[in-house]
Structure formats: C-alpha cells, structure tokens
Amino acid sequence: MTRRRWIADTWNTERTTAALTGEQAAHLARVLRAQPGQVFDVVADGFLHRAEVTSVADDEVRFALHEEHEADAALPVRLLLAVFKFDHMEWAIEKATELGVARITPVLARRTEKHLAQAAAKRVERWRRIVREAAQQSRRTDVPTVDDPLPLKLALASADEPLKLLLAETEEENTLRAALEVAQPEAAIALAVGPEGGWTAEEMQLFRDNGWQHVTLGPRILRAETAAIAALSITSALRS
C-alpha cells in the first residue's frame, strides 16, 4: 500500500527528526487521527524519508526520520503565467504543480484585467498553499517556487534559463515540440503563456528583444490554462 506523503515544515540539521505544524498538523492530528508509531513518507529539505510519528498535538506532529528513498527531480521548467481569472489560474497552478513545474512567475501583462492585477499580490500566499497541497497530493519531493507577481518587463529581465519559449498565437510554423527537440537535452526552460486576449504587439517585441523563441501548439486557439497544461505535458513527455 502506498504511504501518504507529507512535506515537513521544520527539520533538524542532521535530518533525523522533522515536524508538521499549523494546518498540516491539525489535519493529521484531528482528521486522520495520527498516533505515535504510524509510518508515513516525509520530505525534509528536499529529501524523501520513511518517517515514524513520535508525538501528536493539534499544532505539531513530530517524526523520526529513517532511511532515505530515491526521489524524482522536478521538471526544469519555469512557467511565466500571465494573470487571468483567478479560479482558472488556480486550476492551472495546481495542474502545473502536478506535472512537475519547478517555478511559477505570475506576470502582469498589458491585457491583464485591472482589478486582477491589483488583487494579484494578495493572492500569492493562496497560490503557494495550492502548490504545496498539489505537491503532496502528486507525491513530489519538492514544492515549486511561486514568485510575487511581476510586470512583464521585470519578469523577462529575471528569466535566465537557456531556452526561452513563448506560446504565440501568431506563430504558425515553429512548434513547441520542434523547439524542444533541437535544444540541449538538459537545458532549463522558461515557458511563457499569455493572458486572455493575448500579448500586445509591444509585448511580443519585448519577448523578441529578450531572446525568446515564438512557438505554437497547433492551429487551435486554446484558453490560457489549457495552453499552459498542454505545453507542460508536451515538455514533460519529451524531457522525461
């Protein structure tokens, strides 16, 4: 039987003990009624361990960490995701985490609705909770980084990945698959997905000026969340 996996909130330097605190501890203690002696998988400092519960309280569940298990690495992809309707965006963030994305940068684009742009900074902690929960559910050993929202110009300036790919509705020939197949197999990837309504002409030029390749997923126009998940699925299939 597959053991339930948790991502520790705290651990000691030697990684012999770890603990869940806050909401995680409350759920394990009150809902799952954990007891000392139960065994789970626990990730501490990015390392996966078999772990035995040593003490249970509503605000803290402590573990003794035992043998270390082999863990899969994250997909080396940073997703620059233009901010769009929060319910759709949260679904995309959750699924991107399940697919192995390493980092998500919310981007404030020209066509991001004004009220969403203004509210985005207050949603970041919720997005970080979503990726943590999705990482545990999908049995990852790491939690993707979720950056604070950035204007496009600053987001592009911070992208130092060797392979930079922009999903562009105006691109008809260069496919995402083709771009990945000719790239260095181990190269980290930055992948940009635009807002509802797409990028403006000025933004498209800004991508070009910063060395981004324009790629297509095919002839159909996809919603932003669909495009993000399709692109990550293709990338995962070709890089796994």
Ligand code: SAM
Contents of the next structure:
Amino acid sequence: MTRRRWIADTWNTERTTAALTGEQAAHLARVLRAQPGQVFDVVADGFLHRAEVTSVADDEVRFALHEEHEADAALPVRLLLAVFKFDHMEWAIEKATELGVARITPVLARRTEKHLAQAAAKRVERWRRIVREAAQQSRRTDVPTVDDPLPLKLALASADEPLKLLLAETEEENTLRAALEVAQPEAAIALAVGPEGGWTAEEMQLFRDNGWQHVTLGPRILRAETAAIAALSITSALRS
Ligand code: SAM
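I've shown you the form predicted on its own. Could you give me the structure of the form predicted in complex with ligand SAM?
Next comes the full complex, and the chain you just saw is listed first.
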C-alpha cells in the first residue's frame, strides 16, 4: 500500500519519535485532519520509517517511529544551473528533484539577466521549499541541497566531483551519453546548464580550465530547463 510520505522537521537521536512543524504540521492538522493512530511513512534523518501519529496540533504533529524501510539513494549528481527566468527555473528545480538530483547550485552567469541576478539571493528560500515539496511528492527519502547562488568562478571552485560535464550547444561530437559511458560508474557527477543566452566564450574557457568536458545533447538548441531535464534523464537512465 502506498502511504503518504512526510519528511520530518525534528526527531530524537534514537529515532523513536519525530515531528512535523510549521506549514507541514498545519497542512496535516487542518487540511488532512490527521488523527492519533493514523499511519504514514516518515523520513527522519534520511531514514524511512513506518510512523504512527501520537498527537496533533496546528503547529506540531508528533509521530512514534516504527520499523525502518530501505530507502533509495539520490542520484550522485549536482546540477549547476545558471539563473534564468524564475518560472522556468522553478519548473526545472522541481523536475530535477523528481529525477533524483542530489544538489543544485544556482549560478550567476554573465548572461543571467541583471534583475534576476539581484533577486536570486532572496529567491533561494522558495527554491528550497520547492525541492522539499517535490522530494516528498516523489517519495524521496532525502531533500536535495540548494546552495546560495554563486558567481561562476566560485561555483567552479566548489565543484569537486570527479566527473564534470558542461552542457554546451556548441559541442558537436562528445555526447553526454558517451562521456558517462567511459567514466567510472560510481563517480559523482556535476552537470552545468547555461542561461537562456548561453555561456559566453570566456565562461566556456573557464570551464575547460577547471577540468570540465563539454558535452552535447544533440543538434537542437534546447531551452535551459529542457537541457537540464534531458541531461538528468540520460544520467539517471545510465546510472540507476
Ligand atoms: N546561446 C544559445 C543560443 O541562443 O543559440 C542558447 C542557450 S540554451 C537556450 C541554454 C543552455 O541549455 C545552454 O547554455 C546549454 O547549457 C544548454 N543546451 C541547450 N541546447 C543544448 C544542446 N543541444 N546540447 C547541450 N546543451 C544544450
């Protein structure tokens, strides 16, 4: 039976109790009218448990945690996503979460529109809410990390994944699939997707200087959000 899944806000160190607080508790208490004794799946500290509601209040719903169940690991993929139009970017963030991404680093690229770059720092809390909701909805046991937006140089300096792949519409030969097939099967991967105007020539060189391979998704120019989702789908198909 498929039970609704929640990602707990707090838990005790023995992982025998957990709680939802804030908006999650209000939703469960007021909208779903949870009652003591109801059973849900609850993720606490990255572990999936069968859990029984023990008390319900608008600001806190408490659970007794029962047996632990096997949890799926996230894809070992970090997405460096240039900041682009927020509604399209939020769609990409939600879908990337459903596809299993482990970490998202929003990047302020040269061609990120100025007003979006300025607003990005405030937008990050909304992006974190989106990944949390998408993680629950897609029955993940973890919530991807969303970093604070970083200028490209700092984002590249922070990328220590052994396999670093820049999605580039200018690349004609090296496909994402080929790059994944020759890499170590367990290697963590970083994928970078540019803004609507694409990466500048200097940015593309900076990627090369930092050990990133350029890879193509084919001859068509994809929107940034399509490129992100296509790249994650291919990676997931080859690595799951
Ligand atoms: N500068 C481009 C233009 O106007 O011709 C468009 C950039 S595209 C809308 C945004 C991003 O999606 C690119 O920076 C790249 O990361 C990715 N992308 C789009 N099409 C791609 C393809 N065929 N292969 C690899 N990456 C692609």
